[in-house]
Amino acid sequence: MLKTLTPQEPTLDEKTLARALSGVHLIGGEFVPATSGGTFAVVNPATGIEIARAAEGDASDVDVAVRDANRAQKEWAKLSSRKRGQMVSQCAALIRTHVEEIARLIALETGKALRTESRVEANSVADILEFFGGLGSEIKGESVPFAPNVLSVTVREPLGVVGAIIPWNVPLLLMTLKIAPALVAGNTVVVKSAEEAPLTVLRICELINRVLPPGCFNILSGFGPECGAPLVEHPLVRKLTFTGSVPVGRIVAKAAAEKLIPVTLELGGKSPMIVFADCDFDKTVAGALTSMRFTRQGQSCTAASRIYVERPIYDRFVAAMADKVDAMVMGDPLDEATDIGTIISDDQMARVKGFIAEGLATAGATGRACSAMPSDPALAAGKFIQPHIFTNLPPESRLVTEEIFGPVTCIFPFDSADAVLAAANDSEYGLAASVWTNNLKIGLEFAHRLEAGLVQINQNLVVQANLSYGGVKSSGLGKEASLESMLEHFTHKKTIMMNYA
């Protein structure tokens, strides 16, 4: 086992602390490397250069972390759910010192911008694992009206280990609303990170490791074929849950199934924005913005990648919004100056520039290329591209069907209400939409009419802790955020009846 060389304290070198994470998985309380040896490059998507070394794990590293998880189950689920409620706020608590290190690092791994999104992101795990660690006295059962004589009740308990398999777009948020309920539950988790951003949540597992029993909360990296499918495979595993794509999540499902195994899946979205004539105009533009998700490079499940606008106001809107992104500043993640960071992988730069050269290409459309490119010189090898507003695309593109994951978003003019909800509801997916209007009939209306698992009016907030989030359709199964999370997804109910006759 290897001893940690990681600071104790917070620290603001980021790079010299993604170095001291290099090559290494967390099991039982202790930085291990893979049992291969192997090791993976991790690189800064704002410079192209390789900032550290992820362990690459395999099947034997899989066995090693779940057997030890399962393990660690036995005694975690004996302490009462509100001592381990107790024990997760003190990691939050613990995080909350740490919350500038740990925004930095995430910056400079996923090239998410500081001020806009790294620093959010990185409150966000104190404040779901605070929410969370309040619930540990809401796992209750009910008492059942069987017969006089008989005492019938049900009690919640934990299901075992879960296998948590988390993406690279907000991995700290994503995987916290993984881990936290599942720890409070009474369960022990197992992580299989993203690839392309497994550091900061190695940082995260460390810190919540020096509060949590050893074992309760191991992380692997790796890539999937050889170690999220052995993961999702292991007979030890008894609840999945899992954030990525569509075909992947395919995948996820059918090994449940084989294994007759609880599991939660959310897998992206192509979420539409209505807005109507009589909107507050200004506060809707700047709503665009956010529901875009531009400040995220568009690599969201809930980006409002279709907006379709009521059509008086449609030339101005599109207009207007145009001219905001194009006040965005493109550049270093770390530079607080920095309004949109980069792409996070090559593969996923050329995906966004397909869709956009086909956008481009499509007869009678429009494409808007917004904000500049940065001029610093060390940034020349950096995953950038400009945010695109593409109008006047037909219904069958691509870009209107399927899920870019990238700063691309296709507007379109409507004059029926009907008629914009059916475009709205013609997609796979069903996972967010947002409606724009002071007429609260319309607005409630749309909320109850639109296919989706989160709607709402007038904002487009991300994802918060305490609404309950996921979606229908393939967007996924199960919701997450919530007390409902914890209790439905990470818990059996077990009935006990007494006969006292």
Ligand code: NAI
Second form
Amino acid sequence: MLKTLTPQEPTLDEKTLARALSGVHLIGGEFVPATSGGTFAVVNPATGIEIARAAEGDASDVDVAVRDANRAQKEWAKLSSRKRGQMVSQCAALIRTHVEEIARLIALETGKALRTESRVEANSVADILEFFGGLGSEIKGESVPFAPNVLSVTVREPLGVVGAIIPWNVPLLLMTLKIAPALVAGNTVVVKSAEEAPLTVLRICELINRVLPPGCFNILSGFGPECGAPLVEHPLVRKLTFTGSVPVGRIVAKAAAEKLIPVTLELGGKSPMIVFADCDFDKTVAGALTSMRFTRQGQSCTAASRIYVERPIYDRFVAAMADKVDAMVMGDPLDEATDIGTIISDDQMARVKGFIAEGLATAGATGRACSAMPSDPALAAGKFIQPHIFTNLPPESRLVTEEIFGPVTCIFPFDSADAVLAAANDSEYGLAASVWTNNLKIGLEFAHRLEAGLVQINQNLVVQANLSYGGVKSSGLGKEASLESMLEHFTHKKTIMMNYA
Ligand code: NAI
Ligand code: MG
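Rather than the form predicted alone that you just supplied, could I have the structure of the form predicted in complex with the ligand?
And the full complex, kicking off with our chain again.
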């Protein structure tokens, strides 16, 4: 049992829980303050009020955590993979009993609406742990024909300590995609949480530490250069996995190259949604709202931030979509009536507003602001931004080429399949894409020719357990969420030959 002031039972008092999680990392199964004693503020983005302090980690905290994880890994790897999987499944069951608590805490911390986003994300943690927990027995190799009287087999072995760096947009889901397969495969993990969202991941780490041996799953909070960089550079870290921006992805990849260790990168996108005139109109308009992840304020790497609509239905589609976004309710993330919550931070507010201002100032372009700002005075300092739908932007506009990571989408008409395919593929990114049509031939042809790691026809879901997820081009390296991701990215294959002649 951890020595902790946090509640042992699930709680629905998210503010008290946030305070109880203040000022600590979780290393070697214990809550510990930063070696420096430093802390930084965690702010509720819906009110601007400080809700907790987080431990400000640096290289000395990283060193303690990695050494603990390294010690723990030797014992953890001795358990059968099936046993490890069973324990990860127990973690899933424990998380399941805390879903509502976790949902309220992540809504408080990130401003994502409880009903549309936070509860879904909390459930996904249990789902993913459950999925990977069931795969323990799949960590197996092959027998390989070589020569008479030689038995040649492969076995899958863990890599050692995994260093994981996560972002703030879907921190619970994105963290679980890394820790669950890493742990089942026999690795131990040190996570550096995102400075904007350190609390809920810490609570999840605490719950998981009630089941797993100490040191298997450690979490540090802190800033990128001070805490993230020493983690990726630490000599005992034998695998890196990162989700975030392209520039930081390059830093992580360079550190991996220096140490000659494997790295997985998930780096965002500029995902096209292509709508043909023969689509199911109402379903596709609704699909555009979910594709753009408006309920997550567009803070998603798979957001459909470029929407191409075949000319005959273009005007009607833009109008119908704007009307539907108008009907979405922006407000208190913890209110069940709310569809759209807040942007995460002042930095992201400034970034997104900069894009919107640039779009509005672009000659000939139109930007329609949808949905009403919340009127509750308690939310006056909240980081709310109205969703914006832009039309008539030139293709070279930064709004069309760069990841905005906010509730902003650009819509274009198209006249030919070849032209829209070329426009869709004209991007440095290649994470996800969707095609909406009742013509099977067109849908499948586009599925093959779109440059993306994930293409969906007539739907646009977020990442799902069991389906390999990961981009091409600048969107990253490697896959997550699947059996393949666990085997390829969290184990190495050893060949063993036995001569019995
Ligand atoms: P970021 O890439 O700076 O941060 C992601 C994580 O990397 C955080 O935990 C951060 O502390 C860490 N980090 C930062 N610098 C580091 C360094 N030198 N060494 C090691 N770790 C470091 O992303 P940020 O600043 O939060 O957002 C900026 C933009 O990045 C967003 O507007 C969006 O376009 C993109 N982004 C994409 C995400 C995705 O899901 N692919 C997630 C978050 C951001
Ligand atoms: Mg950054």
